[in-house]
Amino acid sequence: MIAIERVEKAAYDIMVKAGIEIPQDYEQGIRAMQTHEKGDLSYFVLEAMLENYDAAREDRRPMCADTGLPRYYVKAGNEARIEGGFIALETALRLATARATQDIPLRPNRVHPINRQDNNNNVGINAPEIDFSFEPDADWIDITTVHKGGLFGTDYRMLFPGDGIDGIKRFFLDVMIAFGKRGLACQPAIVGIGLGGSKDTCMVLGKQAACLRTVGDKNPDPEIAALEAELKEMGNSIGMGAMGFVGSSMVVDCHIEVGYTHTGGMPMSVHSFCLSSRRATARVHNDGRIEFRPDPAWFTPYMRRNTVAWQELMPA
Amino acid sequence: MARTDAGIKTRRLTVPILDEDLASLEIGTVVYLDGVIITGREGVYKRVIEDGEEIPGDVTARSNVSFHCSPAASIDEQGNYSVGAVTATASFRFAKSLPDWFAKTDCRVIIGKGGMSPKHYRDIFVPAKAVYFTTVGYGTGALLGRGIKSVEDVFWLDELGIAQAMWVLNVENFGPLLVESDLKGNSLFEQNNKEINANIDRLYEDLKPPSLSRYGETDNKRDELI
């Protein structure tokens, strides 16, 4: 039984820990774009985003102040029981929410849509927003949380199956090339493709690409991954950098994600994650310890599983 | 061999910043400031513009400094003021609110996220003797967290909340920032934006159009949708 107590503290802490220290694999991912990059603007921003990282980590404050909307992903074991169950969870990631919100502090970004209420805290109706997934043969819970910017840098389109793979690429130059002017979408960012499913799947899997997946980590599927590949020399090409200045520095990193869909058609969502890229994750153990991993790995293989029944897939 | 940024220019401002220095600001030149800047988005210029309402104490006297932006930023019980960080917002959205802006604060400078259109800075910052900064990358929220020495007011907080409340900021070596339009109305980001539409056609030459074709108000990817 893993005590509530402990929940509410992974998910307090990596709330802390992604608000102020950039991701190993991403700030590898810029340093690296910056070696190639020829753009003397450009070049200037990379390198005070690295001076900003360091920052952050020396006097643990935000490395940026737009918190985005703070959300949490938990992946539960199938064997994984919590004190107080799945109720009980959301209340902690909630209060854990409030409370990072004043201690870091974080900024109260969440207010009503309409009549623009701000409760001070990140938290109200449908917020933060958490998403469950599941893993057989474990006892543990893995907590993500994300803060990504969410003005900019994310569209959604009905493509068909005869558009093909120029559609897709069409599409994803259209919204590099709209929200890349002035740095809207805040580029260089990690590109996440939702490719398939029903409109809302396919929002999903995109969003979760690029925010769930590490610089580096490549589709289990080699055709998708080579797409992958095509798609981030693509938008390295299109002669624009960091801010939108002229360079390169625009996709640390591509990451595709499908979900079978109607037969007559091809949706397609991109989602840009930030320059400040800010995710952590922490496994809170059955004992109640916690430890903190660099990977989220969202997208495990019974995550993406593909017949009816997972043992099916499972060697012999 | 990737170049560096050596060319860049830099210099160091003290708020409320001169005429002569404003004039002679190039585009592309970073920036630290030093004095006090003043905070405002959607809701101050909602109570200041079409509201009306005056602007608390004396601080259109002592900057001339605009910054849209909200901080991160917490009240203690004892009514102690933490600043963590500050990060700009997109400022195209408050270009109808700008000329009413410039009358009634001497306002010379706007610092935000992303600049504002040509035609913004020809009809309204020209007029107005204003010059543009933009933040850096956007997310440099740290490094201008760091360059915040104390918060000296703020206003309507309990109306407007934390991201929406008018701050009143003591900054010191406060950036970077880059100078993105000068007292010409010349733009950094339209200099760079022609040199990349040039590449544009290329991107496209190859691709067949989607079968399906969408309404919308430009499907020119040489204009900018701000």
Given for the second form:
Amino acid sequence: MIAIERVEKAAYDIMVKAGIEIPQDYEQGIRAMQTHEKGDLSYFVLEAMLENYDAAREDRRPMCADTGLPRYYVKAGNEARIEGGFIALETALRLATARATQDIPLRPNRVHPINRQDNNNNVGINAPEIDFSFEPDADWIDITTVHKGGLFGTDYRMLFPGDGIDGIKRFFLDVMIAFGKRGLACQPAIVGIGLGGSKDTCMVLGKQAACLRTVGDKNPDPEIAALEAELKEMGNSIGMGAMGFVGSSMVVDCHIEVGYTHTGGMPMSVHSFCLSSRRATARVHNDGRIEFRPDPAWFTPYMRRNTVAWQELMPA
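May I ask for the structure of the form predicted alone now, the form predicted together with its partner chain having been displayed?
Excluded here are partners and other molecules; the one chain stands alone.
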């Protein structure tokens, strides 16, 4: 039985980590871009980002004044048993969010959409969002928090089968140019793409691709992995760099996730994560141990299963 106080502790601790400690994979990606960036202003932005990361770690403060919209992704093992059940788990995550907002501190960004009431703790109706997935043959729970900006950096288009790969590339370039010219995203960033599924699933897949995969990770489908690499190169070849200045530092990495969709359509979403790429993961074991790691490991073979039985995807 997983004690609920261990769940709240893990959630609180990853809130701190996500707000302050930039994931190593992302920071390495920024440093690699810096070695190739020729645009003066783009290079300056990259340099300032790295200096901000160092200052945040040293001062134990968030590296960006806008700490986004904290949310959670919970992967529950099928054999996991939680004290108080999933209602208690949700309560623990909301409590951890409220405490972290005051302690780190995080900017209280959540308000009522009509009367603008602010509870001053990033908790409210349907906030923070908590997405669940499940994993066979496991008695642990993984808790990932993501602090992503909630205003821009996202677009959607209903493509059709006749648009093909060229249509995917065209929409991707349209979005990257619009983001850069209009200041709709904080580049450079990990860009996630959702292809297929229903309209809402398409949006969910794109956000998860941006926020829950690490720099350098490739989709296990070789055809999709090749498209990821091509889109990343295209995104860095449009003449825009960090924060939309002239340069070549637009896309730290590109990740694509797919879902089976209606035969007559090909929905596509594009999501740009924040330049601070705030995420952190903790695994809470049945015996109370808490393990932290930078990789959410959200997209398991079970998540990407293509048949009724998931075991067929596992190695022999």
